[in-house]
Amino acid sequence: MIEVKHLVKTYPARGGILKQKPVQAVKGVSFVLPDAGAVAFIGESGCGKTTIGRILTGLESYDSGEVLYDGVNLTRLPSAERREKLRKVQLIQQDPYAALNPSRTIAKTLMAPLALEAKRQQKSKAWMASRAREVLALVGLNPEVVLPKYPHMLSGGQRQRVVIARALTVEPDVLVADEAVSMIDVSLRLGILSLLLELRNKHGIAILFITHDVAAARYVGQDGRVCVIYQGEVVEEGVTDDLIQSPVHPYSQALLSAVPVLRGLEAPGPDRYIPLGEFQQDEGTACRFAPRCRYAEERCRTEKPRTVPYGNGGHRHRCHFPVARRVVAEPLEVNS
């Protein structure tokens, strides 16, 4: 479906008070995205992972590299061909109160992008109501009853479904949700995600999750891919549960130690650990990661690692000396 290949972007620089210098948000990231398949992206604030959704969508440019529809560089269609190929992909925005507009009931929400589907498939204004309807029931929410009312009017969780209800109008091939849970009660989080995942497995629908959960990108991602991605570059990537079972960078083993445990049932594993070190802000010829990382050698700050295979099953890595380290002690004996 997607294929990404050296992708980069480059922030220019800004001048003001702050004179921020040039930001390289990605750097050479590659993966592939297949038909009702799924990529989890995962890593810290501001390591890329939104800019990279961005430009999957269409709503960011990048510097150099290649995006791939079907085989197809958008970069080389005409605009009319660009735009249709990119309706195809939708994005989930993070923030379901801000993602409405306040003073639109849902039913003018859903129709604004089904007016311009109507327009372009020549159909009525009573399939655009048929097909409102149709959609919150698809993401689980009564039609009769949400149609009419304001997003003020609903909880966080059912603005959530009627953000991906809104997606869903057009008839994606792709949904990139970024972030669709950071925003929701913890207690309506698993209705979202099994929502994807229904999307996935029933709908046919390829999803790219951004995240910082680990836990909601293996249960999204299931039978799919993660990337652990770290300052733009893509340090860690293989099969969902291959790759957070047993991770062989010390990044990546850093992003599972911090899923907290329940105290009695399980106990820090003694590789647990929260990289505080300085962060490396040039290019250089260093590893990016050695500055924060408790296992770096001589050669870590002197040599850049390159992106090599690890074991089977397209598990890849960025590290010189990757180790496959238990980050979690195993379940304890819990007394009565």
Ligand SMILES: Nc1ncnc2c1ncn2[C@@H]1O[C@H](COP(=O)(O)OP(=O)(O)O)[C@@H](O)[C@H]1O
Contents of the next structure:
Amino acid sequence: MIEVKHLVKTYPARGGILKQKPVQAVKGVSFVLPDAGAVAFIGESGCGKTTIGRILTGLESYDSGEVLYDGVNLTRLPSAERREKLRKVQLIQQDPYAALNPSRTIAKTLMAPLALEAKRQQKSKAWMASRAREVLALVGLNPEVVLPKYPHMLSGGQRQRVVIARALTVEPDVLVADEAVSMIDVSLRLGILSLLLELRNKHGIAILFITHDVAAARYVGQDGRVCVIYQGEVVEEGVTDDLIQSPVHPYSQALLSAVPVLRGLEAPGPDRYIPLGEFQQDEGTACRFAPRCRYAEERCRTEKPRTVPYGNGGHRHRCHFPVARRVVAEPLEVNS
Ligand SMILES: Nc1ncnc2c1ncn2[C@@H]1O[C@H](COP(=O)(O)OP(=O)(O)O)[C@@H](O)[C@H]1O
Ligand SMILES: [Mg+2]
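Show the form predicted together with this ligand, please, the one above being the form predicted alone.
Every component of the complex follows; first up is the chain already shown.
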């Protein structure tokens, strides 16, 4: 289980000709990823999703707050022990082209992490070879076909499966999938999403699914939770179906209502499309979303909302005037 409490991350100012101010990318985020659970992060580009994912996988430091892995704060451990724990949290990134070395066959790609595993577990070369076949089969690839190939000989979907197979070599407890399907051909996406779901359901691997795609979040996050992130803060959080069907924060509503209509059968309701206003810089003492919110009132511009529960299903939000507005979020078209 991973528990994140009041996580804050600031990127320092960059010098040079184009002087930039420090960027506070994550502003006090808290959430829990249970064992074998699923949490989906949804939010626009730049809201801090990748930063949180990189912090969880140990690739990025943080300023304050806590990240607990089974109750342990890894920053207090010696670095060897920390690395050992972080091995179990694997990152799957957006671009499977960049993640694979083009000059290595898939066999070689898998042998590097397997050699470490073999050393750790005192296993033989034969074990490595059979484990390579096993992880490829787990991700739905035919080992005989794929092992001798180079990355460029595979489709984007197959490449992403190889990346996932490589992550599975260490028998991870958690996969952080950061926009893991957004560079993959639409026709192959659903296969990867189903694979993630299967790894969770059959093998008990927890998934942190980072996306800007609501339909994908709903699919992978089923029986899990969704966090809607806006400018480095969780503005709404709840059980996936509950939140996606009845969001109470105007930002979540705008985000969900912007989901394209895939089937085009239903007539648009009054809240089908909630436009977002102009983007403006954060004021600090106000609701960060107020400048873009079509429902904002005076209080929203003078008082910062705190996170409070909505009902008693563990649904929480950060809005002075929450109203459940039903928006139509389309499910994924499964048979396409
Ligand atoms: N290495 C970095 N140095 C400086 N600023 C960064 C760095 N990485 C991300 N940022 C900034 O932090 C904010 C959040 O970025 P990111 O976590 O990548 O968001 P997302 O994944 O939601 O698009 C953005 O404003 C981005 O410009
Ligand atoms: Mg990102």
